[in-house]
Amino acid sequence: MNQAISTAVRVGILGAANIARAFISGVKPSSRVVVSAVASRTADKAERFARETGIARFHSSYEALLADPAIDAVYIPLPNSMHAEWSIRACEAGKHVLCEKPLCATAAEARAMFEAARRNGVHLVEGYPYRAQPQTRKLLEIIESGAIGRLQLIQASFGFTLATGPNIRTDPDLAGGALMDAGAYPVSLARMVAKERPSRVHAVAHWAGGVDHALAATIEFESGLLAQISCSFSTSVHRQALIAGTGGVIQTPFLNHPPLDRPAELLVKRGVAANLDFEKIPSVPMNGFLAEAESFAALVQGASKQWEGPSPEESLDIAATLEAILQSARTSHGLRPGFNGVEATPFM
């Protein structure tokens, strides 16, 4: 057997969603992660797609992925209602957890999760792609130092249109909606930009069915940072961030993709002045499964500055903000994150 393949995290798939296909096909050149068995809820159905996409072996239930002494790690794309569950069956199984953003419906899901980890020595990770973009690397290193001065804004949205006809982003029992849809994604890079946890939100969206379609919102943060957020499931396509501080301003795409024939580019503008032009600044473009794979295969394997997503600490602040932005736009009241098992609290 090859060295490589056999020092491999060996990663089994709960589920057989279109996203685990691309999970595989981006992840099929690493030689630090191997895609070895997949699991669905039917053994036609698991046959079926492991001969599709090259996997040697399947289950025909969840369950006996996660007893498979064969697996070191689970990837987790099954619907956001789901995500709780399993990463906690999957920890108590003693698997390693990649979990498909966003992590969970609720900060008490989160924190049960990260719980679940914590008590049985493994390690549970939310996955956004784009953060373990070269590009991603760069734009941090840009605002660490200091090269735009002090934060003052971030404005971050992702939009689409989704096509006509049953959809588990549009049921409300699947934990669907806009916000956990794209909207995690957007909320996510203000995080990670912010450094801190969110103290207010505000929101307001379109329903439809029981779930957001279209939703903005502010958060706030008590360093006085503003980020404003906002998502749809009914726009042409676009995924665009701009973070401005007190010296110079930064635009990014924060693609989880980026396309490979061309370089992937920031664009700065460094200073305040209204008629200063804005750099280009190029990074080589991954396929953001295979990056964000080999980093979560580095830190499985003890290399855990090699991690290039969000902390659980992010995570659980993620997934607090989300909980309250949804609550917020629903009452059309201001709320302070629930952290640490409090409540979403009204703010005047």
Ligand SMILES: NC(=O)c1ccc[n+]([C@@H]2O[C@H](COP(=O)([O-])OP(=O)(O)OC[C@H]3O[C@@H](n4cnc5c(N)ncnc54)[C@H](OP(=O)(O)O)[C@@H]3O)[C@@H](O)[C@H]2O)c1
The other form holds:
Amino acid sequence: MNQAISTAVRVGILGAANIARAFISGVKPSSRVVVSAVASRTADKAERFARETGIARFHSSYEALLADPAIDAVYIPLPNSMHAEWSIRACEAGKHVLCEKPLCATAAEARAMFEAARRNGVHLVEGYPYRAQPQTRKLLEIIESGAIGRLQLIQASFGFTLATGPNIRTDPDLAGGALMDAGAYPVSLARMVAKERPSRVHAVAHWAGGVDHALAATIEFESGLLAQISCSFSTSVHRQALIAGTGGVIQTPFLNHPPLDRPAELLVKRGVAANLDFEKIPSVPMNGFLAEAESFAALVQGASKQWEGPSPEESLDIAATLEAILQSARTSHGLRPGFNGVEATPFM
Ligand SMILES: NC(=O)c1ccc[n+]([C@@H]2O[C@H](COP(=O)([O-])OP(=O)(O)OC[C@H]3O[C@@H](n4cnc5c(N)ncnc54)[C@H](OP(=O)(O)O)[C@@H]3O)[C@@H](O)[C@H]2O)c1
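Alright, leaving the form predicted on its own aside, put up the form predicted together with the named molecule.
And the full complex, kicking off with our chain again.
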């Protein structure tokens, strides 16, 4: 591994992305991370973005930022299809990488990315801001304490209404689609909670313009745990997970950025009876990008505090699972229920 960095980690951003604005404002209070430069495909855009967001320096190509010796790490909020190439190029330039979710479009890309990080002695991680929230730590703590018994079922969903107009999310060539955009969250949550690699998936989707606009999938695990995930570009905003064990239930909104003016709350039912109340378990809300970036900086600085996002093994499993879910949704036909004495038939 490269020598640990003892001062604030100097981060460069590849692409003047919308989400990069939220990232910059989120990490501003940090003493561990400083956003030092941004790169865009065009000089004008880079200059305007740097001015508007108060970033000291800008580059008119991604290559130029990777060659900048005053950058320790990069944040990659490019379209999903470009995550693999630019993460690998960043690793080869000796930069640590905080890559936006989903890490990439295929399991093969994920393997190549982690291989590049290993070869070049840098850290590469996939960012899911909810993972660094105290609420997520608390969720894992409760599960690990055995308070809800052995895990049996997970239901997790994330959907919203996508505005009309050009968007990287509706472009099949940029690895768009509801699963890659929103569904990566419930899939990552299922993998985090299960602590094991999914063994089989089944999925159905509604398609438009070459990408899935709504998708529902079942994920099986060797332990017998079953997860159901769903995502959509055409629902009211919702984000919720339910984790049911042999001895209780937890509900969580697993928000990236819970409101800061009140405690974030998990709902926990301990016991199996129907008439038990859910207990509210509060935790301190944080800006998710601040929590994530500080955790990333701690990793890069070699601090004893662990990276709180997905491990390389988890990210590899998430990438393989997303790829398998999409493939299942493209190919599985299911059965048309038989009514009035007619047998169920293959649905083509
Ligand atoms: N963690 C979160 O909460 C969160 C939230 C939203 C999005 N995301 C992730 O962040 C990434 C970016 O999302 P976004 O909504 O910010 O996207 P966006 O606003 O469309 O930004 C993507 C950027 O990529 C660059 N780019 C390079 N080639 C491009 C191409 N062929 N078409 C379009 N843009 C291209 C552009 O920067 P230049 O023109 O400056 O080069 C563009 O500004 C996605 O991977 C998404 O999944 C994460």
